[in-house]
Amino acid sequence: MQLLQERRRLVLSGGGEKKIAEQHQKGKLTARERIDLLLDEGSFVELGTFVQGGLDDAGNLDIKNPGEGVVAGSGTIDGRRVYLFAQDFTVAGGSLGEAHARKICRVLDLAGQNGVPVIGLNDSGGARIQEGVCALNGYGEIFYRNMLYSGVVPQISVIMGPCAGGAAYSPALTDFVFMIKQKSHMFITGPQVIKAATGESITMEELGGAVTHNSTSGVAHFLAASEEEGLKQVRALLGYLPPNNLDDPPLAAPRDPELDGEELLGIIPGDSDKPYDVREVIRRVVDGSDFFEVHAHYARNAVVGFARLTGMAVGIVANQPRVKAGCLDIDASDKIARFVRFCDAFNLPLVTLVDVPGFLPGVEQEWGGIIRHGAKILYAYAEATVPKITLVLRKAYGGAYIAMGSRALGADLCLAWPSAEIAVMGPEAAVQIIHRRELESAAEPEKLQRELAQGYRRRFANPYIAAARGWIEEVIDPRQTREYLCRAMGMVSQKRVQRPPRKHGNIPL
């Protein structure tokens, strides 16, 4: 009994007081402290607590790695279970072992197993170098469970320190990256390696922090101030979340909105290419008008996010017309159709609010690919089975029209504001190429341009056009908006949808 306490105290106490007052002084916590601050009160139950790479002789108190760097457990978070992992950098810098990766596959295996989600708060100096292949090979076990169980758990990361090399693939293979400010490093190549390979002088904050990787690579979801505010927002995403891909989503209490639906009536300007904020519409429609946004500093000009409609949990998408007009280009792409394929892997019904000019046109999209991008787009909605229900706002032009989430890649039921316009072509620049002669010989052009694009809507974007031929099931009241959305909802929940047998698809990745 002697022998068991003094080694559960050695491994409770990580790499000990200095090494934990260290990691305090640089304003982070220990790999304890998170668990405690992230689970219920006393739900812990710790798995591997003396797993221990090398043991040869249990007697030994002189553990030169406790617990091997990671602690490993289940608990509940608003009683509901989650396994979960936490890195804990006061023992060898948490860098990763053979037997420390053993704790962490341990853990997503008991995961994927009883269908319940995972998290990991990584907070480590990459692989311990001492261990060589095997380090390596444990980083391999790992990702080989990242994709095993993707698509059958929800996958949560929590970056709360380094995340360097090939450490950092496995958050980038799970569903969703938390990084906090000024504390959280990923990248493959450090600064002093790309210093020495290319000559460019970069600050690691610069390189791979969490305002870099929330803004311009994308490679994050959620960006926060502190370590408490990041595990908290872990808490309420979890809360729109199913544990699994066999059940359904949380239902929650419905609530009304609490800003005013009356106020959807004016919300659009008349000038159809003034912008607005499209989360102000989507706020006045869903529950309590909690909007839970995902990816919020990526590719702006799209918004995606969780809410629910009368406490079904639903996944939001919508184009943004303060960004770029709302276009579709290659980064808001590759957003809109991850999103889409997580909701549609964990059985949240999608809301898409479309308000869209086209593609965003340009040598660099074109160059970059935006025909791929674009593609995603196309292939996640038609691949989607879950319940679609598209409203289109304002503007749903050409391509960018289908790839919204249109009746033609198998929405359920598409409704429109009296405002929509869906058509080819913006009226603008249809009628420069249908009547380019006419405006030629005019004598005053811009007149005329105006009084024809006026002719073209009506003729030809007018969203009664779309309704006549069956595209658009209901033009309704933007007041009623929630009511219909909340209707609609209720109509297609027990959708089933049988496809043709196959390995799988061939995303154009």
Ligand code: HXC
The other form holds:
Amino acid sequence: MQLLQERRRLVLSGGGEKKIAEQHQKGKLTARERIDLLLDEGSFVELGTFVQGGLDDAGNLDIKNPGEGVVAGSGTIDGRRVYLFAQDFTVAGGSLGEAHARKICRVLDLAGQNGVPVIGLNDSGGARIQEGVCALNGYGEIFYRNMLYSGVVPQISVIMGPCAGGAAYSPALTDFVFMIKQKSHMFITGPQVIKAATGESITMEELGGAVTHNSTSGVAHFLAASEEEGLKQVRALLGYLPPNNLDDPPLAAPRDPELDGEELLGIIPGDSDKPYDVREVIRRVVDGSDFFEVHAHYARNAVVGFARLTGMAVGIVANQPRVKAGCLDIDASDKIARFVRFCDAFNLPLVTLVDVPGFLPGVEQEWGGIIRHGAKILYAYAEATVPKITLVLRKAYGGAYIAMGSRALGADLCLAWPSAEIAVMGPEAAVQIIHRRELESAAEPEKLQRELAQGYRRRFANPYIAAARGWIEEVIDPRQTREYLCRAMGMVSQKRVQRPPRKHGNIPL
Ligand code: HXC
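Form predicted alone done, so how does the form predicted together with the named molecule look?
Okay, now the whole complex, with that chain kicking things off.
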């Protein structure tokens, strides 16, 4: 009994008082403090408390690294079960050795086998240098399980300190990555190695800080100002997600939007090129006006996130006319495709709001592979068998119209506002092609172009041509958007689809 108490005390104290004080001085919490903040009070059950790597020379267990630098276990968040691990920087810098990896693999297996989300709180110096290939193999075992349970249970990573080298690939294999400003850093090679290899000088924060990965690389999906805020965001995210791919997302009590739906009538500026914030539309439509945006700082010409309609959780995808006129580019394509695939894997119906002038023109985009990246959106929407509801707000031009959850790609219900312009291209570009000769010989070409564009808009770019063929189910009064979307959810939420058997498709990566 005494040995049990002593050993437990040793593990609970992690790297000891001095290391804990150092962690606090850096403005960081310890692994156990983080777990307490994340989970419902008193719900944590620790697993593998006495796991220990290595024997000393006399064959005794070598306990110089109490807990092996990671705390693992299970608990609840808002009463719903999760598995988790939290790397303990106070023990050997949270570095990952063989036993450390075994503890993580154990919670990944238990989460996968029980159909429960798994959360990793990362704070680690990477592969434990003294354990050499055993540490590397440990990472491999984790990566394998990240893949194995991908699409089976939601996997969430919170980066709360360093996450360097190949270690960064485990979070990258999970569904969502949270980062904390000034506190978390992710990179494959750090500033010193980069300096030596390429001569570039850069700080750790600029290279792999939370802002960089949220806004520039897209590696991270959420940016938090503090650890507390980050962990609160994790709890909020889980509120929208089912525990696994066989369950439905949790239902909530339906709530009316707080913002006035009547205002939707005037939300789109009369001039079809004027920008507006599509989130103003979303917030006037969804329950409680609550929109939980994902990847908010990355590829801002697209907006994705979670919300509720009549209490049912949905994934929302929208073009953002305020940024790059809402064009789809390489980064927006990756962002949308990944989100659509997540929603499809976890039974979250998709609601798509379309206002897109097309794929972004430019040599950089073409050479960067906009064809390959844009194809991901087409693939993801066509592949998704969850209920898909699409609403065209304004522009829906060319390939981008088809890509954004069109009927042809399997949308269950497509709606349009009267302001919808569904056409092969925008009026200005179109008249220049089909009326080139007339424009060349016109006395006042600009005036003629304006008139022709207006005629084109009336004849070719309205929602009724698509509606006549049934590709748009209904043209609706913007003020009735919520009502229609809620009814649509009721109509298609029981959808079941069988696809031809295959090992897996080959999404263009
Ligand atoms: C063993 C490590 C360690 C590691 C840190 N420590 N990283 N021990 N293996 N990888 C130990 C330190 O020796 C120190 O021990 C304690 O943890 C705290 O580290 P400090 O350096 O004092 O802390 P700090 O100044 O905050 O710096 C943190 C750090 C730095 C930036 C993470 O420690 C660092 O650069 N570590 C190495 C990072 C790295 O290159 N890792 C390998 C990445 S490659 P004492 O005894 O003094 O308390 C990789 C491959 C994965 O991970 C491949 C997957 C396939």
